[in-house]
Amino acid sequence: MNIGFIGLGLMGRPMAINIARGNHTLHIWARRAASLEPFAQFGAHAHVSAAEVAKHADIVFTCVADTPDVEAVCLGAGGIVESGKRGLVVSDSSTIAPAAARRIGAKLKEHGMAFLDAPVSGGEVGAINATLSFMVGGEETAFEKAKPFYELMGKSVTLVGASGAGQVTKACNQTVVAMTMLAVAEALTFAKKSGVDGAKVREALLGGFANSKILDHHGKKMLERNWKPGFKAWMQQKDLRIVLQSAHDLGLAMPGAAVASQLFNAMVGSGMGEEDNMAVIKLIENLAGIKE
């Protein structure tokens, strides 16, 4: 089958590679030519626009930075809408507002195409190891067509509901992730300020109800002072902005998410936007008067 993939960054590149390893014909486009180079070994066809990818594909996957980028590759000049055939399935794994996903889906439907909002959780490690979790919104027939390819990229695939439901689920995910990241950062800072070995504290907490993937994976990296980005702080900031804007539209109070958003705003504003979101512990330590 001819598969299109648009957006070959931190997450998109390994996702597309895992599709290519499934022996499918891959059609790709990215803004930076260097992003296309790793795909030569898979015989992928590089194109000059998203429209050219859509012309050759039965399904197109996209994974770009933010709402304007999704709108551009789907609906803009040189976008999918220009040449995608009727019946084309477009699956977007970017993190955008639920309302934006519904709007893009409605526009593509006018041209006979189906849109799935299919954001992921698992970070760069999950993308590389094909262990991502897909949370999908859209029509079931389109989902069933895309599902075998999600399974090449991830280990958990859930059709949550209608258009926009995938992005609602991702907003829930990012709320839990951000607040748990801060909880782990605060706990390890509390241990450090108290003169207790953070590694031993983490080991003890992993055996009880405080256990979580974030305490396990990110807590370890915090202790190792390993800031290599798997999910950058500016991305976390952007996702929390989506959460709070969507909550505002619903008239919903989310005080925990609001506090988390302010701390990630401060992190980005202090020049740490390109570091992993777990580096927020440095901000917490600074507030506690702890210097590296």
Given for the second form:
2 protein chains.
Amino acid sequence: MNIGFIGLGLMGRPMAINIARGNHTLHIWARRAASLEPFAQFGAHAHVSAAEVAKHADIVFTCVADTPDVEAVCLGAGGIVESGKRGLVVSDSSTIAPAAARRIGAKLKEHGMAFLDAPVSGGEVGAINATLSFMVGGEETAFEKAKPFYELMGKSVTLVGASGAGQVTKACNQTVVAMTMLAVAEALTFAKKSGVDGAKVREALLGGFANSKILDHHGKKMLERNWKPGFKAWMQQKDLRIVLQSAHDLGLAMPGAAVASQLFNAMVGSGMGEEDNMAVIKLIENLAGIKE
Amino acid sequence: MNIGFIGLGLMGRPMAINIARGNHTLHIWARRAASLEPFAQFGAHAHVSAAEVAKHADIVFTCVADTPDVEAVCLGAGGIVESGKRGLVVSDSSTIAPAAARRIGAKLKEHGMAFLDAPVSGGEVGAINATLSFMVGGEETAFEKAKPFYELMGKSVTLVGASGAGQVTKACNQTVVAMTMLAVAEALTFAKKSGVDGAKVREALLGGFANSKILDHHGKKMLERNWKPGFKAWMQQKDLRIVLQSAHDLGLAMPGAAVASQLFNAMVGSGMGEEDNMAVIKLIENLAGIKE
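Since the structure above is the form predicted alone, I would like to see how the form predicted together with another copy of the chain looks, so please show that one next.
Every chain and every other molecule in the complex is listed next, the one we just looked at coming first.
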């Protein structure tokens, strides 16, 4: 089977490498030519456009940034739609609005191609270690074709429902992740401001209902003052924009997600956009007069 | 060693039973005489006041509701302070403000008694199954005396720091629990309003960074529409009042905890105070026009 991979950034690059390591030959394209170079060692075929990748592939994985990027790669000039064969499966792991995913899927279907919205959770570390979670929306036959490759890139793979359901799940995921991140940030700052050892608080909380992956993994890094991304604040801001735009369209009040999104806006506004999203604790500390 | 137990409500009763089952004879008192009756089968000695319990005990556990209750039991007329011997250890598992715990501890110390603030997480189920988490503040020698009994009532026991540190930890715990609860409620409602199966969303999210005890345990119950408490909404409201009052005193902004507290206010206001705090999802659903 011929595999295409489009978008070789922070997430896409390690994901594509994990497919290549599974003894598959890749057809690749990325906006920045420099992103293609590391794949020479894997015998990958570099192409000049998404359309050229699609021409050579039975399945194409995409991992770009935002809705306009996915639309350009799939439906734009030099995009997949121009040359993908009937029966081509397109799996997109970008995080975009559920409504946009459904629209792109419907358009590709008109051309005989199947679209899977397959966003991931787990960040760069998960991409590198092949421990990502895939949340997938689309038709089962297409999903079964893509599944062996998801399993090369991740450890948890769920077909949640029809087209768009993967992005709905990702929006739910980001809601929970962002609010839990803020919760841990507020709690650890409460401890610090009260003169209590945050490491011991974290340890005690891990033993009860407050236990979460965020408290375990990110809580530890917050205490170590390790802001290396991970998952950058500007991407969390973008994902929460998608959540709240969707909530607006659905007529759904999300008071917690709304507050969290304001703090990620503030992170970007105060020059912390390139830091990991867990650095939100520094905002809470600053507001409490705690200096680094 | 003679053990006292004061406060035999939703939490205190199963906790005291777990000590009694460890082959200890209890000296007990509760505001409601009816609460004393189930302990006859364990050969417990029922007394007419907290002071009488303290007179017969080397260590006294208390589990009442709010700050005034703890103050009354420890320092009021007919309270522990009136008759506790020097060296008596008083361990309180109520959830109260850290500042109040420190104040009560200091007062008892003037009378030669040691006070441990030892609030718990895990709810009624944890109390019954002896799987509570104990977060303890106080002196190490007192903690070592109480520890074997905590281990009869719970599975996670942490001495976090000096007097008040247990309540600080509990405030951190409730902050994380309340915000995670709201996060899961918003996420599952987002899924429902988008026409996506919440059970599959939960399953997918458990595989990634959104994983938490709340998503696992309470998320499942939300999907089953099982509102049996557990931990009642009015108690969560009370605990968040303590968190935000403490944040006020510390000069600490807790935007996420503040929003969560408003929703638990609304639960109590709309007649849901006696339901489990996870029923907060019904508020979010109602606002989105989803009928039960």
